[in-house]
Amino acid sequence: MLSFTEENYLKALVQLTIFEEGKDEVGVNKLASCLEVKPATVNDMVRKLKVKSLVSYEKYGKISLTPIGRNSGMMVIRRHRLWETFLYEKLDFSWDEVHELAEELEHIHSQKLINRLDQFLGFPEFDPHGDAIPNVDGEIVIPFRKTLSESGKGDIVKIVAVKDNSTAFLQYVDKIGLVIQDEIIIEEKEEFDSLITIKIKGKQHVVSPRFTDNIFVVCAKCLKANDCSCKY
């Protein structure tokens, strides 16, 4: 069985190689930086799961994934997406306060469990934030989505996903009443500074690169909110 820290470094490698960098190897500083810990701590752990075959690595190369150690780490994903949709769906926990909980309950390894819950709410595909949940087998489908921030103006489009799931950083989303499958009307787009002034429920706001580089869209007009086809 895995340890704690060694699911984290390998749901880690999920998170960078397949669903940000789109890339099969990550390097050292990389990780680290996701991590927040030293180089050296990131060489050590490497290391030791290396030698249980779930990564590869070479000494100042890169890091890749086994297919046992995606598998491995896509599990830990799958269990803590699914927890997240129980607390908010099932216990009224705020999107906010999910993920944390979500980051003690994902190390529970019961797959009867989780397969139990992961039938008990539906089978769902996203979780409260919009991410794709990894299915029994450890697949999983990104669907087509850009960033606000890649809109342009008078571009009417609806909110799938959020990419920063920090506490701030949803509290602020709350704050402004913007909540998963929303239309956003992009009226306005400063070249100088990258500021948009985008309508939401007939309110205008004023928003900054720091929050549109954080949050997930497709076009409006499609009929599968979470599978923009026309790939605007």
Second form
2 protein chains.
Amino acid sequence: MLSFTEENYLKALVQLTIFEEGKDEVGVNKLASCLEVKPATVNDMVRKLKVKSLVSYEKYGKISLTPIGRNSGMMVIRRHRLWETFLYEKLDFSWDEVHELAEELEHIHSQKLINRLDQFLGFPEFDPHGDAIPNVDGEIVIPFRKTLSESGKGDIVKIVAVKDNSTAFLQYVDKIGLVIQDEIIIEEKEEFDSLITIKIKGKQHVVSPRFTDNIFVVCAKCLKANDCSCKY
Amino acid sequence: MLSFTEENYLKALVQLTIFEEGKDEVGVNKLASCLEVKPATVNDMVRKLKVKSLVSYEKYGKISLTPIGRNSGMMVIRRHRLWETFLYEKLDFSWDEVHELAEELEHIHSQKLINRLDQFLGFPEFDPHGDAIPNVDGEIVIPFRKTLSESGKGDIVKIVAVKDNSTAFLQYVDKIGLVIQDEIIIEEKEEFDSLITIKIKGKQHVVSPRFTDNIFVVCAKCLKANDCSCKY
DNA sequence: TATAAAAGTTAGTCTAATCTAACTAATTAA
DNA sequence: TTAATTAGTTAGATTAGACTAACTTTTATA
Ligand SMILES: [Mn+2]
Ligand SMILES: [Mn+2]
Ligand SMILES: [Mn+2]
Ligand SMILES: [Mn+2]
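Okay, that's the form predicted alone, but what's the structure of the form predicted in complex with the DNA?
Below is the entire complex, every chain and molecule, led by the chain shown above.
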């Protein structure tokens, strides 16, 4: 049985080596800053996780997940996202409240409980932030998507997810009136300070990279963004 | 913020000094055996809880809860019983499965979460084992009830709760076909070995004190057992 | 009331998870 | 290719929660 702490390390490793585009290993310092602990602490724990065959690691080398480690980490994320969905759908929490609560709930271990919860929720594909929910085998479809920052002037896109899960960010998104699946028109891009003028539901907003870097979008014309042939 | 361990001590103290009839304090050894740790461990922790003003305690004396300690412990029990009810009512778990899962879930702290869950469940009064659920202020109505062992030959009673929450016991109750609110007729009491013959739904069963000590009943004739004037 | 038994305490040890401070290896840039 | 910077390691300390073994106080009993 894994401890809360071990689970949090594995979860962070999934985020840094699987969800992060084009990276399948990570260094001690980066993992440490992600978990808000010191590198010395990570060094200890990584050696412990290696003994348990959850990570691959050699002294002065990079850290990567073994298949077992990957699955364990993915299960933590599955639990996190299913609980977020439960809180949002059934208990009427707002999307900026659920993440914090799910940080605790994700460590409830029972497989049976989480599978029953999944069923109770009707096997949702996405959590309230637009993130895909890993299935019972730890498999996940990471859909094609880009950040709003990567879109060009004149593009018409659709918001599919948010990157930042913090209350401050999510409340700002709420304030602007933006909801998952909404259409966004990029009206202006100022190269000098990277401010972007967007139109949502007919209303203009000027937003900064702090915002656009954390909004995931797909082309609004061809929703099957994988085969997208639009300029986008 | 209380740790899991501290919460478990407070919960055990509520059970031993409030739910246990006519006792408002408890010794180190009894608390230790209830928590399955050694007396030395309890001694350490009780001194820590005293510093936090959660218990009253003097060296070589008995332990009792302060009002704050009582409320904290009661909140753990409220969460435990509400989660049990959720698992039983919404996720179709059986009554012998829910206790173990609730042992983990009871440590999720958010007040807002538990109050929303309470609302979602329609403010239930009792958990799947027939135990009353403390309200948002930590108040609880401990209804009048006796064990089946205390009933006499010829009594007609109604099962309102079970004392033992273990899987083994609850599955035995299931096997006999007994359900909360069922009527039980005490047909025979053998003084020699304390075996009791009962009738449930027209079927006879011979049961031992291991069973009857853990079944809570009220008189079936006058359901307001508090004012019961039947022999019972 | 003296003494044996039960209840409770203390000192010292252990493990998990963290830290700091000092060190070493690897990478980058002059 | 050497020096500086960055990344990673090690040793030693701390804290919470547990333990054992030895001790002390309280209570029960002869
Ligand atoms: Mn989240
Ligand atoms: Mn999420
Ligand atoms: Mn229970
Ligand atoms: Mn219960």
